[in-house]
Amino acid sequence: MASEGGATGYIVHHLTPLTVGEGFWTVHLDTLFFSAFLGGLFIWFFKGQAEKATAGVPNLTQNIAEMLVEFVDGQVKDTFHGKSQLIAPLGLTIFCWVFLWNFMDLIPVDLLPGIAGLMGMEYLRVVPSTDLNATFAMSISVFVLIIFYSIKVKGIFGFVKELTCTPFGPWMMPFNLLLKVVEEVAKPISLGLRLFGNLYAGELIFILIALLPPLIQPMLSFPWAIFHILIIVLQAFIFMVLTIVYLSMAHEDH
């Protein structure tokens, strides 16, 4: 495929989503599917793991879900100091969903989207985590739980409190309403955006490797692969402590 419409056909072919409809309603198929997908993957796992867990010696998938699990909850015991049931399952939900996500960026690029070629589909984006759309979905679920619990912790009141009078006082409102609108629409925009730049990063170097030689691809792509491994779970593990951080900071009722 990496002779088609040249390197820079190439390169958009595999960067060019799977859409319906038009402008503002345009729907990226591709990420659906492989979100819907990966999802139901994670719940499928880790209800099986629940159903057939045991106290005698456990099998290889359950030491697996019992790591994550374990991994996660001592993360939320260090981070979160509120009092929530959510926390832990949306920490866990996130860092394997996210994980899923980034791990699509290790199948070779021209695997599925050639598979989707035969069956006549013309683009294919398998890795959910380079369309901005599906980061910034993400990171505004966050958001909103943010914004749900300052007022459920502190009130209306409080909460528009906080906006106004922190950090110089109520004699500077309207400047402190400006920061603190400011920290809080960052908090969303950083964390779509990160994920998005380092994984859309990854993925075209991973391209720009399949444009190279037969030969010379092994010797690039196996390392970069290797690499990559680190930065998919790095992002994972960032986008959940950020989320963790953040609903912390909303539990916090001064």
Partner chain sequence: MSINATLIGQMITFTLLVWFTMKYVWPPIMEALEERKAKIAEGLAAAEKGQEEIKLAEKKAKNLVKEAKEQAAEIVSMAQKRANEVVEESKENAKKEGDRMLLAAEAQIEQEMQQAKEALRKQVASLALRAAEQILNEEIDKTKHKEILEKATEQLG
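Now show me the form predicted together with the partner chain; what you just gave was the form predicted on its own.
So it's only the chain below, everything else dropped.
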């Protein structure tokens, strides 16, 4: 596939998004399309189940939806002690959406870009989680929620006080502030980078395996894909759990 420039060219080609626009206003169409499509898939499935949800005997799909809902609900109840209309649905959305993003990683690396190539699209990067914009969009949204709930629960003064007077008391105010800002900012950055890094590396290894001779490829891509099944669920789970943890920390008054 499109191997002008040899192996490096192949890799770069696979990791280049389909873009429109210039400078900051560049838009990664593939990321937007696939994440919206997968989000639609998620909504379609769960909306259908929510409409059909009955207290009677559940069927297979209802069971799956309920399992996910109860799983997320259990995680939220374990971590977050309070009442919130937002956190549990947020967790469910994050878990399912990130899982679906990551799942795109298991589709053979050349399949969708190949089809897109036939349709005249030069580049296509199918895994939204290998786009920093996608992972940071989510982690920054979570960060906004953290700040919002911190202020909502503790009040603006409580929040400022927490930023300036902990952990070392009011006399160390600048140092406290620096520490706290680093602590808070580290949350969205680590969230976004962790997901991005794992999936980017995973995708890269799939691409590298795809560069090997055809007979060796299955021997490597098969175990890596199996291992990746674990990774994609784990990363979705970590993103969700950390979101819940951060938001419950924001709700706690020190």
